[in-house]
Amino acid sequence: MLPFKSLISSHQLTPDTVATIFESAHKMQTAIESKGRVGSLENAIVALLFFEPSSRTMLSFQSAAQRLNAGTIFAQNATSTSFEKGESLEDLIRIVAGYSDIIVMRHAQPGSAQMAADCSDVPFINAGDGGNEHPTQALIDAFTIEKHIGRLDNLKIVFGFDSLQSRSIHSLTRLLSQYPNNEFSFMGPSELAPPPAMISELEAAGVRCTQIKGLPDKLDYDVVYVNRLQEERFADKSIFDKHRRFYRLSYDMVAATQALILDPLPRIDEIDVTADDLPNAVYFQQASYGVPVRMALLSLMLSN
């Protein structure tokens, strides 16, 4: 059982809740490896509403639903729905709630997830609301860290390179701030530094935060978490063009550190492809964990 009907923010993911989800996710991963499917949701319908581009999140939710033997219904962009005719988000969610047992939605507008959840009669999962949050990605990231390092506390983590606009960074820092003795550094240009309110929130939770301009000489951390510059969110594209090639992990940087290298993907410029086969570059494994983690979440939320 989970202590919420809908998942909107990483603030809801307490250590006890995360432990419950991860226990189920490990079982789901074992089931995938041995049987392929777990027939626990054969009577459920999962609605996937993706009004922003997606590949990993949409496909892994679809795979998770199908591995649980649930049915799925889709809307993949705004032009395929009555948004094109002027229908409101609230009306659409009320309609889709009548067609499904749980709704997963990605939307470009920050705050849209809370708006949708407030008018949904069925459980709701935020699959990304603009540059705000992406709580299921945070679960996958934390699952990867725990699986490869064995803990979620006492970690030194550096985040790059767009802490201002990366919803994945926002959600993961909020989740990990609930574990003791974590230290966060934010690496990137000053224009893309974390919002001051975010730093204040993390420090109030007991996290020591530092900011790094440029690329450090050594990646002396437990985890290096990089995300692409969020091109679609730049009001001034000249800032994107100025920094996109500079902020990049080279093969030598990754090979010279023992840090776990994570990236929620898609990769654009932030990691050189020559680093992909290094043992600490686990971002493709990280993406694969999206299926068992999202299977666990769907199963637990519907069992509520």
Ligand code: CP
Contents of the next structure:
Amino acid sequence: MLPFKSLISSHQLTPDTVATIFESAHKMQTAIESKGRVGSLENAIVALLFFEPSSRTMLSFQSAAQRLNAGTIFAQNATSTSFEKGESLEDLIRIVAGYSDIIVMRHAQPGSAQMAADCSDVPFINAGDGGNEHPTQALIDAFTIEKHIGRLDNLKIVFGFDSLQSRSIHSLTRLLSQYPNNEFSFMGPSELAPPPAMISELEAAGVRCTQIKGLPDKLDYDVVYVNRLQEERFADKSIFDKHRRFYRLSYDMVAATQALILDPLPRIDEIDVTADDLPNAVYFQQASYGVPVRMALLSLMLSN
Ligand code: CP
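Now the other one: the form predicted together with this ligand, given that the block above is the form predicted alone.
Below is the whole assembly, all chains and molecules, this chain first.
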């Protein structure tokens, strides 16, 4: 059982809830490795509404639903729906709730996830609402950290390079701020520093936060979490062009640290491909955990 009907924000992902989801995700992972499918949702339909581009989130939710033997229905971009004729998001969600048992939605508008969940008679999952939140990515990131490091507390983590606009960074910091003794640094250009409200929120939760302008000389952390500069969210593209090539982890930087290197992907410029085979570069493994974690979430939310 989970203590919510819909998942909108990592605020909802308390340590107890995360533990429940991870216990199920480990079982899902074992089941995937041994027999491929866990036929627990034969009677369910999962609606996948992706009004912003996605590879990992959309395909891993689809894979998760199919491994649970659920059916899926899709809408993949706004122009192929009746949005094009002027239908509101609220009306669309009311309709889709009548066609499905759970709705997963990605949308470019911050706050659209809460708005949609408020109109939905069935459970709802935020698969990314603009630059605001991406709570299921945070679950995958935390699952990876726990698998590799064995804990979600007492961690020193550096985040880069677009803490202003990266919903993945917003959601993971919120999730990890609920565990004791974590310390976060934020590296990147000053124009892309975390929103002051986010720093205040993290500090109020007891997290020590520092900001690093530029790239640090040594990556002396437990985790280095990087995400691309979010090109589609820049009002002034010259800021993106100015910084995109500089903010990059080279092979030498990754090879010189013991830190776990994470990236929610897609990778654009932020990590040199030559670093991919280093043992601490686990971002492709991280992406693979999307299936068991999302299987666990679908299964638990539909059994609520
Ligand atoms: N990490 C992530 O959300 O990737 P996609 O945008 O490809 O779904």
